[in-house]
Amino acid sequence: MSLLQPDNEIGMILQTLFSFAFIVYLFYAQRIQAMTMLRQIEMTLRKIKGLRDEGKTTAIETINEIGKPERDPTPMVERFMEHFMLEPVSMDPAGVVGKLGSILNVREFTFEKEVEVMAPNAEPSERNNIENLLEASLALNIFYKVIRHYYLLGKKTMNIYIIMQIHMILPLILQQIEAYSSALTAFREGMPIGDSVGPIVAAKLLNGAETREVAKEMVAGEIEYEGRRVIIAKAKGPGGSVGKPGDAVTNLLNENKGKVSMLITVDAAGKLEGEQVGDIAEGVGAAIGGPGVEKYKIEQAAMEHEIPMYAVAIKQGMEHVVAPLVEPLFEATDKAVSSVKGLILDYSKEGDTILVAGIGNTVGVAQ
């Protein structure tokens, strides 16, 4: 019986060390998951405020190489960096379009003045790419800083729940960041990106054909298909830009009044999980992402002039977006060239006047 005596003494040490870890982690159980998220979150958060300084750095490298100014850039970068635009009040809800659209168009003018101050000897185009270079920094900056924030008031409080709701969208947040930490370099190079594939479908629609201003940073040519007048409205390129489209179908619906039989408008997409980056879906209704009022002002011209709208959308994940163009986006605009043709012969006759936009970030994208 002896020799059974020290094993039975480990079994009661190891059986009140297990009683003692158990009555530990039941009361201290929500503060040490809290603890564990909350170095998760700092270490993701360690990796976006490098992304957020590459941001800056390749910001003020480029309007040193491009604009040449005849001073440091770096406090007009951190000032701009800091940018915020508060939407109007929508309590009563008749005009905010308009409101909306006015503070959008002050906001657009002062980044231009901002830009054109920063980099004086630069190209009209190149102004474009180092605004949306710029953007993208700002947007990597506000990130940075709104992760920043519940992550300090959660490690303040330590209040699960605060720090819960972070840890958990952080994978999506986390995606989108690294986007706009790959969209520096498109910008930076002029390169097309995911938001490109509206503008790539109508170039390859004109094909060289003459193009014309017809809005803001819009352009606009004319093309014989099947019989058929088709005007292709895209934004200006190669410079980094979306232009005014919702004036641009304004401005041709009113040219053309009585003549368009359809529009159709060609945009990117987010796609659902499962489906593949390049998959092409046909729909009705106006393809346009963004605040709202481009869309707004293509659908009211498009209802005043009784014109059914047909769309054409190239699905893309988050990470694709404002990320260089992707071998398979690019493929997809030639079926997406398809799925625009076969709408026109489905929906129009000979004779017919037609009228397309291609939506999206024109960067590196000629006419």
Second form
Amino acid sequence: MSLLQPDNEIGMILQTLFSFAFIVYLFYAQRIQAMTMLRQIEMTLRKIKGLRDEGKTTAIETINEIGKPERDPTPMVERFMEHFMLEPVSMDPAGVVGKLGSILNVREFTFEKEVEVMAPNAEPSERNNIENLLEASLALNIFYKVIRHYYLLGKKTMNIYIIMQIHMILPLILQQIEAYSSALTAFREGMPIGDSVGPIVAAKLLNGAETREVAKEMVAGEIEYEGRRVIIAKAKGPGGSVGKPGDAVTNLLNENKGKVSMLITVDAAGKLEGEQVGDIAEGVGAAIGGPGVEKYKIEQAAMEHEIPMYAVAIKQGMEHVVAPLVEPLFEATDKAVSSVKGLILDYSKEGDTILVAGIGNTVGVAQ
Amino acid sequence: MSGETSPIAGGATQNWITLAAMIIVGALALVSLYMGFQAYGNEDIEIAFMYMIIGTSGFIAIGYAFFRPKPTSMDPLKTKKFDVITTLECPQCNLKRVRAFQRGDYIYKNDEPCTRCEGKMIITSIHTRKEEKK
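Next up, can you give the form predicted together with its partner chain of this protein, since the form predicted alone came first?
Full assembly next; the chain just shown is listed first.
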């Protein structure tokens, strides 16, 4: 027992060890913390690299399977995954939406041409799906490269503030990455996704009515509901496309010389934590996401013709937007149809013309 | 990362090092606590307090190492597998059939013959199967 007396050698060693640890921690705490965070970022980066590679492999396999190209599409896919878009300068903001729209059109055209070369034997709807699949792979590649950039920069400088920036948002980024990896399955197979709820609502309202093309990759049809004429527009399915809803709304309003009593947009909307997947909310304004060009066009057309805009939002989490459609969201489309009909009855009268636009990617949804 | 980055520490090896370090710290903390109680028994309150603080700190450090918040799990990220089902309905005889999704299926596709009547079945829904609550 004399070994364990407070004034013996072990006591001295213990005291020295803990004093040493305290001093080390006093000077190197931040460095230890930085190294711990760097290690966690590195582990995540390895996983993201795996997903990025899986995205590339899936794209190549799908192109070979569907497009039956004569030559190996790998170099083309690799080139596609490095594609970038430069946004227009906004120092002089007048006309910036038009400039952005023009750049987006060129991007779209380029992607279409690339896919046409990569998968010459694919049907147009299959080409759209391949295009979406490649875009998901491109997004995964960008995520990987940005996280790698901060990781290497942090490692090089050992600056805790650089390391912290990426470490803090890592869980949120991971959510987005997981969503994009789910999109690979959906676009490869041509399954409806969470974002398809808008086009599904439009298709349900159309209920087999004849449609015609009203803008690029946009169709519209007409039904009669409680004495009202309802024009319904959606992206042309079943290939993966969001179409040009802004152009479709503008063209339809011009066609009707502005004699439309209300415009209703139906779209998927991000839910807040605590809200249920498939909750429906009604509001005003244009329910449409994306870079803002199409939203601008809708708002502009509605303003010119003085048409009130109503919106129906179908709530879903970030993980649902590009993942295969979950059952609560499919069930929510029926509730959204009722909601649209309710808005029509509440805010229009018999003989009126109403325009309904189902916004979103129409992959796996015909009309 | 294929030569672009080198690991900070050797992955699994570091886990063993951490485990060994935790065992050593745990043993030292235990000894320290024991000495603290000994000193307390000898009514040497100051020494007892110091050893107890050291011992408790050791256990707190081990606890932190075990339960510290991690931004990511150790499991590799994998593309999720989805169990997607397609529902077909016959507009003539109202026959409803559910089957696994096949590539080429889309909502409002109508090219599958009805197994009950002469009509053609329409795909009315495609979605993932509802997860059963555990």
